[in-house]
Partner chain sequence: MKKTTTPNRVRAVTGRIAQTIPVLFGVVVISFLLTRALPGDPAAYFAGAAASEESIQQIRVALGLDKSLPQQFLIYLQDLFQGDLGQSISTGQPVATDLANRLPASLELTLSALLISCGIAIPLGVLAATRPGSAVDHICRVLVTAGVSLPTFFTGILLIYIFYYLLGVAPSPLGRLDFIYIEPDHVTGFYLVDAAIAGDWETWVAALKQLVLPSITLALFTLAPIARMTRAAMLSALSSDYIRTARASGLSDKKILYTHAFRNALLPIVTTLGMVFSFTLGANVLVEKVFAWPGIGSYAVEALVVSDYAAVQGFVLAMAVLFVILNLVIDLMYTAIDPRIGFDSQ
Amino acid sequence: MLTINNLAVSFQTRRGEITAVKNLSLTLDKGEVLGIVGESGSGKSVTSYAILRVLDKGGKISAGDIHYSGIDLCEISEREIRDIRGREISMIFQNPRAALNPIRQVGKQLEDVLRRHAQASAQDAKEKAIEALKSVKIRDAESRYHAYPFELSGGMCQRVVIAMALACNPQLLIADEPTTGLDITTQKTVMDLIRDLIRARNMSSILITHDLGLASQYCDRIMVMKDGEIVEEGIPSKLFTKPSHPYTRKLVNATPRPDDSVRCLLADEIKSPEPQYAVTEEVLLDVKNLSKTFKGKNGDVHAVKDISFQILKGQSLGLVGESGSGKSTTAEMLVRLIDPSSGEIQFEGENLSTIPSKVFATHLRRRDIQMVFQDATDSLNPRHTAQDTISEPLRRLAKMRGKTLIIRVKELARLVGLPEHLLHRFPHQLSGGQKARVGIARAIALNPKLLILDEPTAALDVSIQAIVLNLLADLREKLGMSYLFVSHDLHVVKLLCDKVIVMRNGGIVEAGDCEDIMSAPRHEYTKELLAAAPAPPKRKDVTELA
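Chain structure, single chain, in the form predicted in complex with the partner chain:
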């Protein structure tokens, strides 16, 4: 149905021509779901854009051909390919809210597509658009028709995007990271919806993702891409059991599985012994009846409702929940960036909740509680070198200057595995993993007792996530810090934490030992979360199969 031969895509940039995809060939049969897996910069999205010729400015197909049902998509005119887009082949995108026009009603956007491909006339367009919304299981479709994207949740927006893609009954659906940025339960519903719809309509599909686990669950066949080339191809179970290419092996290794420990993610060559943590009985942080209420447009919003928990010295606690569960608000209160509405934060017996957050920046305890932020790029000042960034807390809070400062910065760089010559680079000159290291070095500069990690690996590729998680485990072992690890992913939390708290709608639904909760969740919501996570084959099974 779709055949690509020796495709090459290049981009014209200021520094000359850059080849994003080279020598790519693939075939796709009718009714087949093909997964293309790769990390950022692998050229997987570019490939999908090339099929529909919607490459960004400066990009062009420099070699090869793309045949769809006997038509050469590279040869036909712009007018002809426009008839194919949306009608024969359609796409859904990552970040669904940005993929919709923010100031046009979603129903109207659907109508645009329907009318473009003569699937509806001016009279019945609205009716058909509502029908399309219903087909992606949007409740109350009649009133949703008039909604603007900002009035809908991320999952709902993605449904609208799917409705737009499927409105004209295309034969091939290309899904480019369709669940990035969505909650894990939403990810499952969206993916299940896509799978059911393409099965029901007997369509073919290409799923592009960075998540090997997700691909293995929904695809018939997987291709692994690296640096613009396909390095391996196979059925999911074979890829997991017998990855032949070293890169695939690395990727398979780095994908967290239910029965993993943090060291399992690393390749055998660099595997170090399992970390031994020293957890004491001493209470470091004691949170009592903590609440936070925000003033909203339509009355008060109870972001965090009366939660209590403890962290022992040397312990690592996971805080799991979906967006809107109140986990980030909790983290911000604990790191004392915002003030709680009520409740107490006892830190080594001292009540910190009475100190206003404005004053806390200069308080002695500021050194003891530090934070690693979610986005490694956005949380670094683009005009500061890595050294400036790491020195900042040392200068401000420890009043370090001159030689001692430089020695300490170098020591920290060594500790987080940042090569010394990178210290003089600016954030844009560093890779994602290196930026994460800088952020961690800054947070541990003052030897904090409690480190709050707010989804530190959410924006990283899996292979880098594996390394950063191991680094965090090493640091905890060496420095004896306590962690509060905020994440939406129970499997990642389990790698790093002893205890876990599951939050929903501002309250705690379940708390306990990581192992217990993962193996025998009591609360319905926890079960749902665990079931929603993509489940690549367990490592044990894999070895047995092999």
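With the form predicted in complex with the partner chain in hand, show me what the form predicted alone looks like.
Next up is only this chain, free of partner chains and other molecules.
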């Protein structure tokens, strides 16, 4: 169905021409699901944009050819490629909210696609749009037809984007990171839906992802990309148990598994001994009957319902659950960004819930509780350099100035592994991993006793995630901090946490030692979370090869 020969894609930049994809060749058969895996910047998405000829103004196909069903996509006119897009080849883009028009009802957007490719008339477009929503298992499709993107959850927006991609019954579906940002059970639901629709319609598909577990579960064949080139190719069972290329081996090792320790993730790097943590019996944080209720259009929304737990000094507690389970709301109450509706937050015996959030911003206890936010990019001021960002809490809360401030900032940069020459760069000049390090350095600047980590690695590539997780393990060992690690991934939580709490619909459904809950979960919801997590083969299969 699809053949690409010696493809090269380049971009014209201020610093000259950059080649993003080079000498890429691949074939895709009818009904086959091909996975393309690799880290950010490897050329995965650029390859898909080249197939559809939707490269931005500075990009061009500089060599090679792309044949789809005998048609050379590089040679046909813009009008002809427009007819092929959506009708023959369709794409699910990485960010569903960015792919949807925020000020247009999702049903109308589906109608636009159907009418553009003559799949519906003005009379039956609405009916067919609703059918498309039903085909991706959206409940109450008639009312969802009138919804705007901001009124839908991330998983629901992703389903709408899938419905748009499949509305015209294309023969080739390209899915570019279709589950990025989704929690584990929603990810499984979306991927099962895509797989079932592909099988039912006998379509071919290209799945682009950096999640090797996901690729191994849903793809017939996988290609590994690095620096714009294919470095290895094979079926999942062979590629992930007997990887021949060092880069593939690095990716496989960096993917967390249930049988891992945090040092196992650093495949080809010098590994230090497993960290040793000093956990005392002294209670640092004691949460009692904490609740949070928000006012909604249709009445009160109970985001957190009467939860209680403790964190000991030196301990790391994992907080897991799906989107909407109340994890982030709980974290925001503990760091005192929002006020609880009821309950107590006892920190070293002092009830912090009586201090309004606006007052707490300048309270002496502020320096003892710090937070690393989920999105490193959004949590950094785009107009501040890394040095400005790290020094801000030191200036505001420790009243540090001049040479003392600069020395402390450089010390923090060394502690989190951020090279000094990057301190004068702005966020857009840093990689995802470097921005994560800046956020961590800012959070630990005042030597907090409790560090709250809200999905700190969710948007990172697996190898960068491995480095950040090891960094957090080292900081906990060196500084003796306590962690509250918020995540939807139980495998990642197990690497850093002693105990874990499982939340659902604002309440706690299960709590206990990480090892016990991972090996023998009692609650059905916990079992669902564990079953939904895709994982490549056990680590021993890879290490035996090495």
